[in-house]
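In structure tokens, one chain follows: the form predicted alone.
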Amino acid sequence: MSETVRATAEKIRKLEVQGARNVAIAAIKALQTLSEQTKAKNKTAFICELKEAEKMLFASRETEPLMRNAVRWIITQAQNSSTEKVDDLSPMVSSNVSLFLQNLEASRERTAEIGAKRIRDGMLVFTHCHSSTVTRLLAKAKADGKNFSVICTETRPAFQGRITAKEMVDLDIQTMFIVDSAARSYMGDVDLVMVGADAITSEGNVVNKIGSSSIAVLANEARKPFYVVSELLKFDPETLNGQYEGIEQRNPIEVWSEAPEKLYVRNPAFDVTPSRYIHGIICEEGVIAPQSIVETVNRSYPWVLKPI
């Protein structure tokens, strides 16, 4: 096994790498430099290396449909191809990752380009953790002129709302950092949500960083519409034969470093938010219900939906 594709596989366990996307990107770059660095002799060698990488990078985080929906790509187009030389499949992974890598951020631009039309002057914008496609988001809309400010979250245990809080200052839009536990507090105030996503199910429900479906309750007792902001690809295809999307327990450690010994601390990742909250998922294809995700998945990306 390739030591690259252990490295990444740790990095990606220890929230070395943070955020879907950037998990995905690191996870199908790893498989490149294991196809470029491959003793494999003939095509069956060189697919189970790419298997085993898939195993091992699966394991590194529970819920991380993009990261499961590019690799299974990468893999299904070596598998596909009529060549059985190896010196022919590599550069092909290569070729594939870089197509994806360029659809990947196409669809981002995509999706900020429309959600951007969401933003107008002198909105409060409410946002929780860091998702890099809420950012750029808001960064083009801070480009068309759009003058308005945003409330962020500290997100803990890791506090990545601080990251989306330092980017906001750096591109020197106005804004708010509170305690995760203050969000009722402010929610009467803003004028809408946008969160991201680390996957989307079958029904339409968002599974996001943990205190997202405690903040869709809010946003809708106070008659705030709450987005979700996610590229299509977060959709996770196994709901659909009735498997639930995991979530992630991760070391309580990270709540409680020096907690009492008899002490039981649990430290979810990520949480439900069912698709009653939702106003609407913004993705490369609109805004769309969260109850058409199937329907929208199979005309943009068919081969996701194919049984695994």
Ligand code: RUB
Given for the second form:
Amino acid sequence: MSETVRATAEKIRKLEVQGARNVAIAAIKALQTLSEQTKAKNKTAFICELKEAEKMLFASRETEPLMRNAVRWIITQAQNSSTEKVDDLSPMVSSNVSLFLQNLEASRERTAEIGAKRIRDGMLVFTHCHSSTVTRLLAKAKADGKNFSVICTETRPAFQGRITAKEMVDLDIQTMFIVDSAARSYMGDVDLVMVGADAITSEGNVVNKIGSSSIAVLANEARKPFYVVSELLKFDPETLNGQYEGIEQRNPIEVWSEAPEKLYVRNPAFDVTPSRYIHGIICEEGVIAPQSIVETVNRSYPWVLKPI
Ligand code: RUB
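With the form predicted alone in hand, show me what the form predicted in complex with this ligand looks like.
Okay, now the whole complex, with that chain kicking things off.
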């Protein structure tokens, strides 16, 4: 097994690489390194190496369809190629990884451009956890000259909200930092909520950092729009076949490292926000209704819906 793949999977598992996008990028870059270093003698052996890497990467975090879609696309291109030579397949994997990364970057830029238009001068934008897609959008709004402020949660138990807060301060965006349980106390002052996504299901439900669904309910109660900012490739095609999106359960030690022995501590990483709480999904194709996710994915990435 490639050492790079093993090390990448470990970094993802430990949250040293966090956020769906960064996870997917790290995973496919590991495939790129694997293909550049492969000693496989024939196509069968090469595909076998890629498949083993896929298994290890998929096991690193359960709720990451962007990683799964990206890895599957790259491996399928190699499998379906007419060439049998590893000398041709290996650069092909490498260039497909680069192509995928370019497209992902273009999607995020387009998403940021579209979403930044929703932010007006004087607004207070609420966010949760750390989504590189949301922070890119906020950076774009700032670069467009919008004068707005941000409120962000610390995001227990791993405190990813601190990453968001630091990025906002570095961008010179006025930012307020609160504990997760203070969300309701401030929702009345907020103009809109923007969170990222780890997975989007065929019903338009969104899986994101634990606490997102409570924030959506609070936004609904306060009649504030709740937006999800996400690349379309976070859609999970398996949900169309009836599969539930798995919710990763993390080590309880992250919640309380010195908890009494008999205490039952649970640590789900994500929760599901039902589509009825989502005002819109801001993606590379525009601001779409969550219910139109399958049709939009089919238009832009028909291969995602094809059985593997
Ligand atoms: C991160 C999280 C983010 C999404 C989207 O959770 O829930 O909102 O992954 O991020 P964790 P991005 O820190 O457990 O990975 O927009 O960067 O893909």
